[in-house]
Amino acid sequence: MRRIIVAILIAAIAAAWWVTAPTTLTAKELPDITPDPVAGERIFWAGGCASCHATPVDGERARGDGKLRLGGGMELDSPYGVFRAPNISPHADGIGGWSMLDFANAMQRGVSPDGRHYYPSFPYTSYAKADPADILHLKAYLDTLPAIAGRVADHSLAFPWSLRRGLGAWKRLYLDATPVIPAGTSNALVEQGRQLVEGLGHCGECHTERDLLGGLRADRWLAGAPSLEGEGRVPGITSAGKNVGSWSDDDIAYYLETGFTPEFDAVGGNMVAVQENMARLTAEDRQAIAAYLKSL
């Protein structure tokens, strides 16, 4: 009997371990393609970036060229502790060591090039389903920004959100490259939104409610959520929301693009740096976002 209990116990603990391990890309999974940092951009205001690991002045967020500074340093504090944003800028303190293969492993698979969780706070299970080779564009773009010195400290977080290995249960219930909601158009700029929206804006990260684990309410899309910081609720951005389902495309993409809404009000909050990042893209960029934000 104590050999059979053994067994089981030994058996329990490999099948969890299998359960929690990391699950990378290899070489052969990306996109054949020469980097460009032109294209990368792009990508780098529309995934918003700066809008996190810009390294704070003063203890505010960074302003004009201050966000091409990205040396980390912001705190998000959330219910399970106190995430700090890293550096990633192009310094061996950051990403500068880093390759291609490992930073499509962090942005898409949570993965660190040490084979290390990330922790969600950094949305890979959004940019998992952007397209990769948008990924390598970014890496090539970051390689061009200033080198920033300095590494930024852990997370502080309570047991038993500081053990890293249970992410990699966490990640087979919510990464997954998939639409999040199936595609039901053959309208290019909808699908063209449906790849801002849902993957390199991570909109859904603010604006979707969030299950007792942490996931995406997939059924709650886009519908509100209760701020992450704990103070006041992210409104829907769907057709149904409040504002917006109101709004004509052109009412939104003139919103991300001015900060004014057709009500004469004006962004406010952590929205304001979301703004100011979309006014950033192309005109084109902003109507597909209206169109699949419309089209929900």
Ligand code: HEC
Contents of the next structure:
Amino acid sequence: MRRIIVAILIAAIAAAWWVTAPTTLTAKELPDITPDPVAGERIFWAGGCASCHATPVDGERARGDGKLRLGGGMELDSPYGVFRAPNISPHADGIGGWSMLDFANAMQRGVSPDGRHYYPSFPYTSYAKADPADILHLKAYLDTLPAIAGRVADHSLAFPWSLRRGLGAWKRLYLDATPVIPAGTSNALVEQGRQLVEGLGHCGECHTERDLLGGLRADRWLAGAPSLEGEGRVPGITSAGKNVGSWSDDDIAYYLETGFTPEFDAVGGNMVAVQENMARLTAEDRQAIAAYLKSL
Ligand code: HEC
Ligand code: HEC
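The form predicted together with the ligand is what I need now, so please give it after the form predicted on its own.
Full assembly next; the chain just shown is listed first.
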């Protein structure tokens, strides 16, 4: 009897180890392209990397060229503890020595070069849905930015959240490269918008309610959510949304470009940083986002 229990225990531990193991891309799976830093700059703004990784200046969010200094250090409060965005500048203290494959695995599989899982406070579950070629362009652009010395202190998380291995089980449930809303359309502008909203722009991370395990609820996609800043709600941005529902495509694109609603209210909260990034995209990208939101 004791032997059977031991055998069952060993099987259970082996199963848990297998379920939580990192899965990574191989070099052969990377797209065969020449990474282009100019294309990568668009991906950088679409992805909002500066919003978390730019080093704060005097305790305030970085502005202007400060957004290109990706030394990290911003603190992100969460129910699990405090996350600190790391240095991702092209310095040895950042991601200076990383290969394209290391970078693709971080961005689209949530796995570090030494095989550890990343916490989803780094929105790789969204970036996993981006075009892999765009990820390589992005790395080429990051390599052109200032190299900043200095490592950031580790996160301050409560047990058991401090154990990374368990994230493997969570990722099996929530890490998925397929579209959130099955592509039911052949409209090229809507598809471009889907890439920007579901993937790079990680709009769902704030605009979608989470389930008990912290995964985004596909059945409540972009329908609004409690604010991460603690108070109030982040509005829904589908065609059923209170504002977006009554705004035209041009109104949405104008809001993303200027930060003003059709009633000339100014954008607020943590949408301000997102809007500043959206202003750096092309007019066509903003129209694509509007077309996708209105298609929901
Ligand atoms: C909402 C905040 C947020 C955004 C936006 C964000 N990141 Fe991060 N990122 C983090 C956090 C937090 C970590 C640390 C995760 C961990 O330790 O598990 C991280 C980790 C990383 C890492 C791993 C660094 C290391 O030293 O192992 C890379 C690479 C990275 N991010 C790149 C990017 C890029 C490129 C973008 C833009 C496309 C981006 N991040 C956008 C919060 C963010
Ligand atoms: C970091 C959290 C966050 C992210 C990421 C985010 N948003 Fe927002 N968004 C907000 C908040 C908060 C508001 C409410 C702003 C206000 O009160 O002025 C908002 C408002 C909006 C509005 C106006 C809606 C209304 O009813 O007034 C639109 C449109 C919008 N977001 C689109 C987007 C798109 C598109 C993306 C992805 C590219 C995105 N958001 C990503 C937090 C976020």
